[in-house]
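Just the one chain here, laid out as structure tokens, in the form predicted on its own.
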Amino acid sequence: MKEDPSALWRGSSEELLKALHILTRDGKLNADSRRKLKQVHHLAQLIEPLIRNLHSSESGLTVVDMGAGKSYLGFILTDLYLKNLAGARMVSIENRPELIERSRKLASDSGFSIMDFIASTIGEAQVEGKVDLVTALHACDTATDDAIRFGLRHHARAFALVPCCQAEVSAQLGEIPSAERSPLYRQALHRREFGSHLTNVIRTLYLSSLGYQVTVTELVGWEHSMKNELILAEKKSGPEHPEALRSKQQLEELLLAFPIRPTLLK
């Protein structure tokens, strides 16, 4: 029996789901696509409260997706939420021109005129006008830090980040002489896992020290992906707020305990 995608998807474009390979070409859901569709909905539902909080009927809403790839996340957020919001704009940043052109065609075919596509690296990206929400899905290693720095340069009011493959801090821990390494990261496997965890803790403390309210949650079950940490941050105060000052102190203490200097703080 064919399962109705509308039971799982509140968007309007079945053709979009086919283009994103969530539906098969004949519009069916197989076991893999059903699981993927549930994961997509789960991510969108976690980001939706930020969109609701940030949108203003007077000033609209600009979402910028960094390292967008095939712009799956941008299309999903547009179809589910943004296309129905006054003044909403979705900007996808991707440095591969062929993916930009493919996404532009899909946006045109789907009638998503609020979507813009910019060919650029994350570190060099420039967007005109205000930026409300910055997203980065599986931006590898320091690309997540570049996305955070982009958002801070543009005074973004919120972030939704799914980091991936953090190698920088692990490499810095590996430069410590073997005899001086803590048991926490003496073994190479532990060093990779601990370095990844430490990287994300630094990111959350840094954002919190600037006045963002930060929440870290699980994106999907561990059986699907080990790279599933979702960092949600929304600007609530300035860096002089007591909670921000507390986070700044905790970050300084953490950096004293571990001889590292990640890109985000350079």
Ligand SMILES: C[S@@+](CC[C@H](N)C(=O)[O-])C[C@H]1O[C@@H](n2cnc3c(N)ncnc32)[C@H](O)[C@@H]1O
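Residue numbers count along the first chain shown, from 1. We call the rigid core the largest set of C-alpha positions that still match within 1.5 Å between the two forms. Note that the coordinates shown come from a computational prediction; the quantities given were computed from them, not determined experimentally. First, how it differs from the form predicted in complex with the ligand.
- The Cα position of R246 differs by less than 2 Å between these two forms after fitting on the rigid core.
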Second form
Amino acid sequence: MKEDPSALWRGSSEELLKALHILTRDGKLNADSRRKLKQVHHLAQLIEPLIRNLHSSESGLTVVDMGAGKSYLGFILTDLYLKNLAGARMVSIENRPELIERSRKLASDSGFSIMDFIASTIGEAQVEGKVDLVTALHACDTATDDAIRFGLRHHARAFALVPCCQAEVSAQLGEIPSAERSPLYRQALHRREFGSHLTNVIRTLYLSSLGYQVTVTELVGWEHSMKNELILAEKKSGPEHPEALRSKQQLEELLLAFPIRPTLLK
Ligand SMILES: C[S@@+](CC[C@H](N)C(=O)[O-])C[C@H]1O[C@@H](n2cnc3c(N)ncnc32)[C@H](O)[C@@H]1O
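Okay, that's the form predicted on its own, but what's the structure of the form predicted in complex with the ligand?
Let's see the whole complex now, leading with the same chain.
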């Protein structure tokens, strides 16, 4: 059966997708754009329930996207859900000023006045006012940890994170003398995969130890991307809750078992 390509962007305006260069001028998709659009649309749909839960007519809603790149996610969230939501604000943070400039112009041309763009590293980003939801789609290596730390500093009520390739913990496991390395990470390839897995487990346990309810799922089928783990976290309790205390203990046990120092916990 032939695929209807417009099903991939149902709800988003075709003009916006052309301006983002996701669609060609004649409305076509190449393979890379198809993959990206599918990911971003799917992520937006998974984020939509959080937007509904977190928005209030009194205080609105602020979403901050970290390592935004060309701000595909911010534009699609704005187009689909935020532009007509009272008091909604979408802030994109990206350390490449030329991408920020381009996105700022596109937002202005599209009439998306609720969008703000900040050219900064995540670690140094200054966002005024409250932050409700932090998103980070494929923020490189430890940039996902910086996004979590930023969100925690701003008392974010939820996170939607799709981590990117992870090198930090794998490198730290490589510093362990080879005779002492567990077979779990003795081979370089296993070290990379295991380091990445360990990092994401630490991220989920850390958020859970602070009272966030965490779910980890696949974003889209593996054929679309190898960086496909989606961590959704929503604040439900405090660090004294039994579930949070259990996660804290499990995190401590994990850190005793593996001599690593991930950015998130530094
Ligand atoms: C793989 S791209 C993903 C872009 C976008 N989120 C997407 O999925 O289309 C990662 C982006 O994060 C930015 N980045 C990486 N580390 C960063 C940091 N510490 N602070 C701000 N931006 C960062 C890079 O410049 C790049 O544009």
